[in-house]
Amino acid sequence: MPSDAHPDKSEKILILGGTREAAELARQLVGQGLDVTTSLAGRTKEPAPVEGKLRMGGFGGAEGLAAYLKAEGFTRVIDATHPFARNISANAVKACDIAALPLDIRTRAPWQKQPGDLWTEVASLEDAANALPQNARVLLALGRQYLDAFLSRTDCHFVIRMVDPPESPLAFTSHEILAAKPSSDPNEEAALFRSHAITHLVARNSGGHGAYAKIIAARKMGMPVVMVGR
C-alpha cells in the first residue's frame, strides 16, 4: 500500500467492503487523494456511507470480476470483507491472478476466549443447531442467509436480529424479528438479552470491535454461546 507520506496517487483501488474497518480504509485512502471504490454484495437495503466511489451487487464470479478490474483499470484490489465471506475471497484471488493485480487481505483475528466465557465452539452452523438444548431460546445473531439450519430445531424458540425484515415470513416454528443493528454497548446487548428472555447465544466468530458487545455481555450474564469457528 502507498505510504500515508507519498501516496501513489496513479493508484486505482477497488475495496471489497462489507465492514466497518473496510468503510475506515476507504475513508483514509480517499484522504490520501486516491481513486477508490467500495464493492459492497448489496444484502443491506441502506448501508452506511462510504468515502470515495460505491458499487453495489455480485459480478459472476472470478471472471466477472477480473472483466470489471480490467474494464475500470483498476491497480489494486484490498479484501476487506467479512472473515465468513468466503465466496468473493476465494473469487477476488482468482480474478486478481487473472487480471495480474496485487490482492491486499486485510482478514480481522478471530476473537479469543476469554475467562468467564462460556463458549461451545462448533465448525458448522448445523454443529450450532445441534449443540442448543431443547426449550433454549435463542439469539441468532448470523446474519438472515445464515438460517436454514436452525429450521429444523422446532423446539427452541429462537430471536433472529437482522438489519433488514425479511420479505417472506420465516418457516421457524417459534421466532420473533428483531430488525436492528448490534449495539456497541455490552450494557445494552445484556438488556436486550433479559428483555426477550434469552438463555442461548449463537454467533460467528467474525472477530472485530463492532459486535463484540454480545460477547461481552453473555460473559458478564453467565450466558451459554455457541460460536461457530471459521
Ligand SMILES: NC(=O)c1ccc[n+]([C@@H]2O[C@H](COP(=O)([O-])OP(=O)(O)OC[C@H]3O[C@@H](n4cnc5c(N)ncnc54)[C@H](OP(=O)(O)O)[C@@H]3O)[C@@H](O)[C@H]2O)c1
Given for the second form:
Amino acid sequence: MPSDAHPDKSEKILILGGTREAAELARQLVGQGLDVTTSLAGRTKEPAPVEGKLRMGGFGGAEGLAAYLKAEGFTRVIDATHPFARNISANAVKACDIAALPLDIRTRAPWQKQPGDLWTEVASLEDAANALPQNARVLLALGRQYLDAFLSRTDCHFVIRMVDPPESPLAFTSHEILAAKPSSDPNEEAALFRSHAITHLVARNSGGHGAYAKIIAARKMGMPVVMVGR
Ligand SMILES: NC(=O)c1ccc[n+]([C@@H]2O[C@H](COP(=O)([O-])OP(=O)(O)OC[C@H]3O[C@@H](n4cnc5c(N)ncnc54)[C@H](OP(=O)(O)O)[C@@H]3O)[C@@H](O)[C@H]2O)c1
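Alright, leaving the form predicted alone aside, put up the form predicted together with the named molecule.
The complete assembly is shown below, putting the previous chain first.
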C-alpha cells in the first residue's frame, strides 16, 4: 500500500467495495491524490456515495476481471468486500494472478465471542433456523438472499430488517419488515429489541464496527444470538 507520507501518485487502484470500510479507504486514498476506482456489484439500489471513480456490476468472473484490470491499466487491487462475499474475493486472487498485479486483502476479521455473549454458533443458515426454539420472536439481521432458510419455521415470528424493502411479498407465516439500516448505537438496538419483544437475534459473523451494536445490545440484555459463521 502507498503510505500516507509517500503516496505513489503513479498508482491506479481498483477497490473492490460494497462496505463502509471500502468507502473509507477510497476517501483516504483519494485524499492522498491517488487515482482510485471503487467497484460495486450493483445490488443496492441507492449505494452511499464514494469518493473517486465508481463502476458498477459484475466483471464476468476472474477472467473478466483480469481483462478489465489490464484494459484500464490498474496497478493494484484492494479487496475490501464483505467477508461473506466469497466469489468476488476468490476471483480477485485469480484475476491478480492472471494480470500479475498486487492484491491487498482488507476483508474484516470475524467477531470473537466475549464474556456475557449467549451465542449459538452455526455453520449455515439452515442450522441457524433449526437452532431457534419453538415460538421464538426473532430479529433476522440478514439480506434478502439469506431469508428462505427460515421459511420452514412456521411457529416463529420474524422481524426482518432490510436496507431495501423486498420487491415481492415474503412467504413467512408470521413476519414484519423493518426497512432500516442497523444503528451503530447499542442503546437504539436494545430499544428496538424491546419494542418488538424480540427473544432471539440471528446474525452472520461479519466482523467490523458497523453492525456490531446489535451484538453489544444482545450481550447487555442477555439475549441469545444465533451466529452464522463464515
Ligand atoms: N455478502 C454479503 O453479506 C454482503 C454484505 C454487505 C455488502 N456486500 C457487498 O455486496 C457485493 C456482492 O456481495 P455477494 O455476497 O453477492 O458477492 P459474491 O457472491 O462474492 O459475488 C457474486 C458476483 O457478484 C459480482 N461482484 C461481487 N462483488 C462485486 C464488486 N465489488 N464489484 C463488481 N462485481 C462484484 C461478481 O460477479 P462477476 O463474477 O460477474 O464479476 C461476483 O462473482 C460485494 O461487493 C460485497 O462487498 C455483501
